[in-house]
Structure formats: structure tokens, C-alpha cells
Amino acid sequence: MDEMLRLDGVTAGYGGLTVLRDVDLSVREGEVVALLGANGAGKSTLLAVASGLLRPRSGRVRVDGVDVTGWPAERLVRRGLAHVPERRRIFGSMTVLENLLLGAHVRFGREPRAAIDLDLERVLLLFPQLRGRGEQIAGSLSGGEQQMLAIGRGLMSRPRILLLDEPSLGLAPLMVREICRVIAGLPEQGCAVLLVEQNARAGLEVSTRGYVLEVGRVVKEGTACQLGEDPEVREAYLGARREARSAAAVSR
């Protein structure tokens, strides 16, 4: 499978603070790759580097085999990379339809409007909760619906790789399952995914492979199954110790 995204030896940070240290990571065509780690591990910073929002101090970023280190974010969107940031960041005072069409802004004037309308219909098929609500003010949607809108807006640029930052954050379990269902199906539609998720269990369930980031460094990588069975990952991110304690308490 072709590599859609690759980071080689990336070091990055803000001011005098170094957040990422010599990070290597790849996402291949047809994959959902999970990036796990505690708060402050550098996950969102990694996505910022990959999407052109933060220039690395050293190392290289490649998208679809092309060195894009230092490219601005909008140029990367045109290259086929979209970034859905943490906490949704939709335009709350605009309508649902306006938010979705903003996601396609790099396509207007370059593609027929019919192609954009076709992708709009595809987004509404993925998220039927948004159908018929085009004129509704986006800020009046529920948290889960706003997350659907944010992902849909990202998909409207027709990306080949989608960066998702904490899509399950603050959502009810039923909505988390719905969001995960959509994420798992994106590779079949030609869109690979790099998924940042503190809900490690949900992240690994929809992923092909994964990486664990600790204090800005990749400390583990493997298939989703390998990481899910790793004792350290289970204890740190899957609540294995808490489950063992609960089981012991029940057996007493």
C-alpha cells in the first residue's frame, strides 16, 4: 500500500518548549492509524505539524510521497489532507450548510458545482442526522451533531488523508459508536485516517495500526491487536488494572 503520510525524525515545539522529539510515523492507503497518549504527550502538536499549522524544527513531512515540510495548511488541503481539530471548532453562528460548503472552499472555481453537491450528498448519507437541517444554525446542534458536522466539513475538501483530533471527546457512548462507525468506513471511500484518541479502547477498535506517544516520543507501535494486548498499554490506557481490581473486589 502507498504511504499517504510520513513523518521522519520530526522535532517540533513552541517557543523554547520542545514538544515532539525525533518522531517517525506513517499512515498508508486504506488504514486507520490510532495515535494514543496521555494529555500533554504531543498528539495535537503532531497533527499540527502534519497539517501545516506548525513548522517542524527538524525532520521531514511527506504527503503521498511528496516532501511538504513547511507548506502552509491551505496548500496541504489542496494536496488532499484535511484536519478536524479537537473540540470541533465549527462556525457556530453560521448554518449547517454554510459550514459544510466552507469545507469545500478550495474546490470552488476548480471543479464543477455538481461534483461538490455530490460530495455534500455523500456526507449526508454518512451523517443522516444532518439531513434536512441545512438552514439550522450550527451552534444549536447537540455536541455529537456538531462533531458530525466538523467531520463532514473536513470530508467536503475530498481528502485522501483525514487527521482527526479527539472526535469522541465529551460525547455520549451511543454517539461515540456512531462516530467510530463512520471513521472505520472511511478507508473504503479512499480516505486514510490518522486518529488521535484518548479513548484508547474506541481508537484501537476502529484502527489497523497504532502508535503510543509519551512525552513527545513514540515509545510503542504495532497493529491494533498487538497494542490492545500489550500489558503496558492495557494498564496505562485500557484500564486493565482497574478492571482487575474490580474483579478481585467482586470475588471477595
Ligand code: ATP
The other form holds:
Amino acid sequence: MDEMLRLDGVTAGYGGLTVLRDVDLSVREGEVVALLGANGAGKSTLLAVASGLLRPRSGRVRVDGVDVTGWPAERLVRRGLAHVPERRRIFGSMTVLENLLLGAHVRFGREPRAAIDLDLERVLLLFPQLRGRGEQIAGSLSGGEQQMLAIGRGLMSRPRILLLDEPSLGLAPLMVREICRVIAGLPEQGCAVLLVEQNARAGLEVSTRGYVLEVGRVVKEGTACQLGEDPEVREAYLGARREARSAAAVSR
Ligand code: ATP
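Let's see the other form, the form predicted together with this ligand, since the form predicted alone is already up.
Next comes the full complex, and the chain you just saw is listed first.
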């Protein structure tokens, strides 16, 4: 399987603050990889480095085998990498259709319009909730629909690797399930995923593998099953001990 994304020994931060320390990580074709970690562990920073928004101080970033360290974000989009940042940064005063087409801006003039329209249809098949809403102002969509729009916009660049930052944040459980269903199906459509999730349970459910980041370092990695059964992961991120305690309290 080809490696769609690879970070080797990445150290990065902001000004005097070092956030990531010597991070190695990879996402292969056909995979959804979860990136777990507490608030401030450096997950969003890792995505920023992978997508060209932040230049690492040391280490290398490779996309589909090509060393892209230091490439600007726009060039990486053309190379097949899309980044859907936290808090669904859609353009609220523009329509749903305009938002989706913006996602394809790197393709206009390079590809026939029919190819872009085909992907528009693909996004509407994935998120039927957006169908018929093309002229609606994006800011008037519900939180969950805005998240769908943000992911849809990312997919409109036809990425082979998609970086998703906390797609479940603030959404109702039913919506989380719906979005997870779509994420889990993306590798089949030729798009690998690196998924940052605070909702570790949902993250591991849709993933094949995962990494745990603590204070900027990878402290664990494994298959989603291995991580889901790891006592430390269960206690820190899956609330296992809390659940055991409350079960004990109920049985008393
Ligand atoms: P969260 O789940 O809260 O988003 P995270 O694991 O994604 O956490 P980051 O957002 O990567 O963590 O933040 C890691 C550290 O870097 C934090 O201490 C944060 O305050 C700091 N940081 C993030 N972005 C910037 C920035 N643009 N300038 C300076 N410091 C930043």
C-alpha cells in the first residue's frame, strides 16, 4: 500500500514554543488513521504541518512519496491533500454551492467542468442533506450540516488524503454517527483520512489504526483494536475507569 502521508522526525511550534517533538506518523492508502490526544497535545498543529500551513523546524513531510516539506498549502491541495480545519470554517455569507465550488478552485481551468460537476454529485450522494440547498446561505445551515458542507468542500478538490480536525465537535450523537459513516467510506473512494478526534470512541470506531499524542510526542500507536483495548488509552480517552466506577456505584 502506498503511503499517502508520512511525517518523519517532525519538530514544530510557534515562536519560542515547541509543540511537536520528533513526530513520526504515516497514513497509507485505504486507511482512516485516528490521532488522539488531550487538549493542547498538538493535534491541530500536526495537521497544520502536514497541510503546509506551518513549516516544521526539523523533519520531513511526504505526500504520496514526494518530499513536500516547506511547500505552501495551495500547492499541496493540487498535490491531492485537503485539510478541513476545526470549527468548520465555511464561508457563512456565501451559498452552499459557492462554498462547494470554492473547494474545487484549484481544478478550474485545469479540468473540464463536467469532472467538477461529477464530484459535486458525489458529495451530494454522500451528504443528501445538502441536496436542493445549493442556493441557501451556508451560515443558516445547522451545525451538523455545516460540518457536512466543510467536509464536502474539502472533497471537492478531489483529495487522495483528507485531514479532518474534530469533525464531531459540538454535534448531536445522530449527526456524529452520520458523519462517521461517511468518513469510514472515504478510503473505498480513493481518499485516505487522518482524523483528529477528542471523541476517541467515535474516532477509533471508524479507524483502522491510530496514534496517541501526549505533549507533542507520539506515545502510542497501533491498530484501532489494540488502542481500544489498551488499559491506559481506555482510562485516559475512553473513560473506562469512570464507567467502571459508576457501574460499581449503581450496583451498590
Ligand atoms: P485542541 O484539541 O485543544 O485543539 P490540540 O491537540 O489540537 O488541542 P494544538 O491546537 O495543536 O493542540 O495546540 C498545541 C499548543 O500550541 C497549545 O499550547 C496551543 O496553545 C499552542 N498553539 C496553537 N496554535 C498556536 C498559534 N497559532 N500560536 C501560538 N501558539 C499556538
